[in-house]
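First comes one chain, alone, set out as structure tokens in the form predicted alone.
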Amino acid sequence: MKAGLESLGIAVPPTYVELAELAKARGVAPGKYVDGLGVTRMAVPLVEEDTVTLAARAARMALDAAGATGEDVGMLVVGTETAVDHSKPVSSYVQGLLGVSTRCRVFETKHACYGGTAALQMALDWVRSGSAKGKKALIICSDIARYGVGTPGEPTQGGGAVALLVSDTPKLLAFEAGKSGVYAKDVMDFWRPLYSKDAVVDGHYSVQCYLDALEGAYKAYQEAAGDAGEGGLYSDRFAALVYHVPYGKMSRKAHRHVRALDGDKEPDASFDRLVGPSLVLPSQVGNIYTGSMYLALASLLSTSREDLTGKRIGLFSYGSGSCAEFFSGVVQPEAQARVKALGLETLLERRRALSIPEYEAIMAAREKLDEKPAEDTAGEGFRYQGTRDHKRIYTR
């Protein structure tokens, strides 16, 4: 049985900061941020936006794109590392906001940036086994990457969500059953203690952990696929490669490593061809943790000028801590037209640029977001209103 993406949806905050402006405000040469990270704009969520509202907005787009409703969903999972509660999952809030059926399996997954992929793989197995019985799985990757004003990680922030509607009628990407390689190792490269709103990262070590996991997962994929000895550079068997992209330059490091493993003496020569289109949207949003690789996938399908129909795409997902997976899928007919019809590039163009003082004021206001008294304010869309009796309140 086929299983894969029937549709997808994206949600990003309506505001952003130009990284060049942030660099100037911090007394840093703009090129260090823009060229050094491969990011031009960093999404900044307003106080009425959180992991829940981003997830709900992305899910609404994915359902609408497929002409589906909440009644069609039999599994709803949110992969996140910026949950809003230690017990109640983000997915339960989303279920209520979207009106998803009560006959639905609802939960949350966590493993840093790998959490969404863990949920996706579970959903694919659920569909392939026949247990779905015609229902669809709604997998949402939703996060707000935060490190704090003036910290070394400040320019690597961002926020957003990607929703993936998984079914036995994939109209975007059909994932290849059995063609997957995993790698996991207990490391402390990135973590967020329960007492902290901001993550802790050992930057150089985390990059090495990422590359070690990529090598392990990539080799495991080749063993699972059983075609490693057929000649030629192995990565040329993919029409495109989509990497986990916390920032654009990480994809270049990843690609160099993959091509070096293949024996390519000029690893950068294939970068624009195999990776370039996947970085168009991420470069304007920044780090969205669990959704980063899937935003790159959406970027590939939305911006690539090559007809990818029937071609294989390689995907690499990495979560610090760590767990990684290299897997693949085949692009379906009209997939690119369907994603382009979502108007993702226009969505990003409509956002408003924040001045540095505005950005810093928003960051300060978000410090007490979990304790903000609820306000019964009107407005369109999903909005976080604050808390009442220790309960988070949202507009539907």
The other form holds:
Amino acid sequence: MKAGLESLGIAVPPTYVELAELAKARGVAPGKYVDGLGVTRMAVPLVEEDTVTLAARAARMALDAAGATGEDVGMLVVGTETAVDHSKPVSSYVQGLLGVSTRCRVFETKHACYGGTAALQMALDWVRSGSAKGKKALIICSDIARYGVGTPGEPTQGGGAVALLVSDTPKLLAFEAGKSGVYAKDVMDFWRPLYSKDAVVDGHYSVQCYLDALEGAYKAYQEAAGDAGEGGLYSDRFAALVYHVPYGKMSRKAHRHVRALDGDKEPDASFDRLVGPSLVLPSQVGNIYTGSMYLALASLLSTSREDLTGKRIGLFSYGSGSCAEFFSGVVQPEAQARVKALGLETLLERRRALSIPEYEAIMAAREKLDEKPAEDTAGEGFRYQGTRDHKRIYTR
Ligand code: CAA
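The structure above corresponds to the form predicted alone; please give the structure of the form predicted in complex with acetoacetyl-coenzyme A (CAA) next.
Next comes the full complex, this chain leading.
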């Protein structure tokens, strides 16, 4: 049985910071952030946005794009590393906001940026096994990436969500059953202690951990696929490669490593062809943790000028701590037209730039957001209003 993405949806905050402006404010050469890290703009969520509202917005877009409703969903999972509660999952709030059926498995998954991929793989197996019985899985990757003002990680923040509607009628990407390689290792490269809103990171070590995991997962994929040694550079079997993208330069480092493993003497030469289109949207949003690789996939399908129909895409998901997976899928007819019709580039163009003081004020306000008394705020869409009686209140 086929299993894959029937549709996808994206949510990004309506506001961002220009990284060239942030660099100037921090006394750093703008080239370091824009060229050195490969990020132009960083999404900054407003105080009425959180992991729940971003997830609900992305899910709404994915359901609408497929002409589906909450009644069609039999599994609703949110992969996140910036949840809003130690016990109640983000997915339960989303279930309520979207009116998803009570006959549904609803839960949350966590393994840093890999949490969404863990949920996706579970959903694919659920569909392939026949247990879904025609129902769809709604997998949502939602996060607000936060390292804190003035830290080395500051220019690699961001926020947003990607929703993936998974079913036996994939209209975007059909994943290849059995073609997957995993790699997991207990490392302290990036984490967020229970008492902290900001992530703690050993930045340069995290880059090395990512590359080690990529190598392990890529080799495991080749063993699982059983087609290594059939001639040519192995990664040329993919029409595009989509890497987890905490910042654009990391994808370049990843691709260089993959091509070097293949024995390519010019590992950078294929970067624009195989990776370039997947970085157009991420360079405007920054890191969205669990959703980063899926935003890159949306970027590829939305901006590539090549007809990818029937072609194989390689995907690499990395979660610090660590767990990683290299897997693949085949692009379905009309997939690119369907994703283009979502108007994702226009969505990003319509955002408003924040001044650095405005951004810093939002960062400070977010410190106390979980305890903010709920107040009725006017406006459209899903919004976090604050807490009352220890309960988070959202507009529906
Ligand atoms: N013009 C152009 N380039 C410049 C420049 C200039 N004026 N000045 C510096 N650069 C380049 C540097 O040469 C360097 O490039 P290379 O990596 O190719 O050598 C790049 O800009 C960055 O410079 P530094 O390494 O000196 O930057 P830094 O030490 O301040 O921090 C960082 C970089 C470690 C990535 C930091 O931003 C960080 O800790 N980020 C968060 C952690 C992270 O994203 N890790 C990624 C792997 S882990 C993961 O993927 C999971 C996840 O989502 C978190």
